[in-house]
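Below sits a lone chain in structure tokens, taken as the form predicted on its own.
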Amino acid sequence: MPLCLVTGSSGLIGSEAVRHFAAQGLDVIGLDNNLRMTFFGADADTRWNRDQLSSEVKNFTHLDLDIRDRDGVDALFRQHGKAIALVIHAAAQPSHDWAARDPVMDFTVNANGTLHLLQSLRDHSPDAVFVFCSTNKVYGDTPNRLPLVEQETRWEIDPSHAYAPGIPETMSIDQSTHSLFGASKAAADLLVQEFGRYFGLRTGAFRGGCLTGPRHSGTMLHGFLSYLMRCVATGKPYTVYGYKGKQVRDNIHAADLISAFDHFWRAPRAGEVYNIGGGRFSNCSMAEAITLCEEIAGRKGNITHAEANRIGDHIWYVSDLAKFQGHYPAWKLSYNVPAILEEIHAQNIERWRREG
């Protein structure tokens, strides 16, 4: 039976990938060492998700392996070789705030870890498809130079601008402030492209907007919609940083993202790059998200506003999905922001109450 390797398998995207590809009949090995809790504390502990996968997905095997372990990664690929049909690389240090605290660890996880996986893929499983969870932060703060108009609840791009449908892959990644996280992910993104273009491996880098869903262990530094919904529902304080709370993000449900990965796996390309997110179908400002969370939770949030924005943060980011949809016209989004928040609340409220 073909094998799928998923890094970061206890996280939001990894766990969705485990369930999806196991249901497609693949054996799945998940790599996860709960480093998210090291980064963000107890709120980010993913063991609950790992335990659910182990009990509910019969063709899943959990492996406590750090992708920074070059020998361990290589031994895994050597063991399974050409049985590996697909690699979903979702493991990461995912916060640009946290990266500034320890740039070396951030880079070794995001860039070196990706290199270890790619080299082992090349050496032992060259026919496998490699899908990388990149980020819109590779563009740095270049999106902030777009002609933006302040509206009542959001910033919005001038409707006559070429990027009004969303930001395309042709936006430059140069001459901008990325955050250290953006820089380490950009390095990994370029490696994924180069192993595809130079060595002919079937690799795809998916530059995500906000990735979200009910299995997200959201925290203050990462997991925007999940953590906001948790704070509003439980009365925890939440701070909005900068831009009057009108900064806009597109949000894609993990299931829609994994569906995109599935389409790529079935008809792969070499060294491809896609912007992927909620696009014009699923996006919101912080202010709009707060209002939705309060309506769903039936209570006011404990929200404060700080004037200073986070370094390298985007004022407005909406993905242009045209390239991916052009290559894979059967793929489409199924969740918008209200549906995402409803599901996050419904599936987590009892656990949040228990955990306090």
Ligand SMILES: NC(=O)c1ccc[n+]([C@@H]2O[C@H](COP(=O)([O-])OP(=O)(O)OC[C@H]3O[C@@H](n4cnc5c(N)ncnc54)[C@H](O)[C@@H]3O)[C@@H](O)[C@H]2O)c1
Given for the second form:
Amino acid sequence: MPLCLVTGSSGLIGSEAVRHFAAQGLDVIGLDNNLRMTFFGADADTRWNRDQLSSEVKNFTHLDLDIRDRDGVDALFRQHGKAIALVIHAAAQPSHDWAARDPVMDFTVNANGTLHLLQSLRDHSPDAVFVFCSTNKVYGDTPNRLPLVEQETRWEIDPSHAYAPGIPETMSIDQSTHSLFGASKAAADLLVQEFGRYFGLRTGAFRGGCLTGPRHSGTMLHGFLSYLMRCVATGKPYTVYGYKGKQVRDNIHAADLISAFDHFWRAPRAGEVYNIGGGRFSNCSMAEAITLCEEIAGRKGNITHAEANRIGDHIWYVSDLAKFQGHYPAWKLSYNVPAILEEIHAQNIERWRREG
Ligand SMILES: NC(=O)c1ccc[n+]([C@@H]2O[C@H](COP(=O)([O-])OP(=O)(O)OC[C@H]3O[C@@H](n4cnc5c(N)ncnc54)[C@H](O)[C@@H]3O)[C@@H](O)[C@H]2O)c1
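Now show me the form predicted in complex with the named molecule, since the one above was the form predicted on its own.
Shown next: the complete complex, the earlier chain at its head.
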């Protein structure tokens, strides 16, 4: 039976990947040591998700392995070798703001961890397809130099600008403020490309906008739609930082992202880079997201606005999906922001009430 290795398997993207590829008939091994809870505290504990996978997915094995453990990672690849058909690499320190607290740990997880996986892939499983969850933060704050227009509920790009359909992969990643997180992810993103170009491995770096869905263990520092919905639905306070709450994000449901990974796996390329997100189909400003959450939860949020923005935070980011859609024309987005929020609310409200 071909094998799929998923790193960060108890997280949002990893857990969706486990379910999807197990349903395709692959055996799935998930690596996750719940580092998310160490980063962000109790709200971010992912054990509930790991336990659901273990009880609901038959051909799934969980390993408490840290991707920083070079020998442990290598032993795993050596053990399974050519049986590994696909690696979905979703383990990370995923927060912009957290990275500044401990740049060494951030870089060790994001960059060194990725290097360990790539080198073991090259040594033991060179025919496998490797999918990396990169980020739009590799572009740093360059998107903030686009000509933006303030509207009633959001910032928008000047409609005559070439990037009006979204930001393409050709945007420079140089000479901008990335945050330490953006820098460690850019290092990993370049390694993923290089192992494709230099060694011919079938690697793809997917530069995500906001990735979201009901299996996010949302917290103040990461997982904004999930955490915002949790706060509005349970009455917890939520703070919006800067840009008058009109900053725009494109949001992609984990299932739509995994469907893109599936397309890449079935017709892989070497060293590719794609911008991937909700694009023009699924995006919202903070203010628009708050209104939607309040409508769905049927109550007012306890929202405060702080004037200062987060360092390097994007004012407007919408992904241009044209390159990926050009390579994989059968791929389609199925969730927009209201559908995503409805599902986050419906699937979590009982757990949030229990947990308080
Ligand atoms: N969520 C987003 O909005 C977003 C946007 C762009 C890119 N990404 C990227 O997508 C990927 C998945 O994001 P997510 O939202 O699912 O994050 P997540 O935090 O929900 O999942 C990541 C999982 O990795 C695990 N992990 C962290 N460090 C580990 C280590 N050293 N060894 C083993 N496991 C470890 C965590 O415990 C967590 O369960 C990350 O690479 C992230 O940078 C996310």
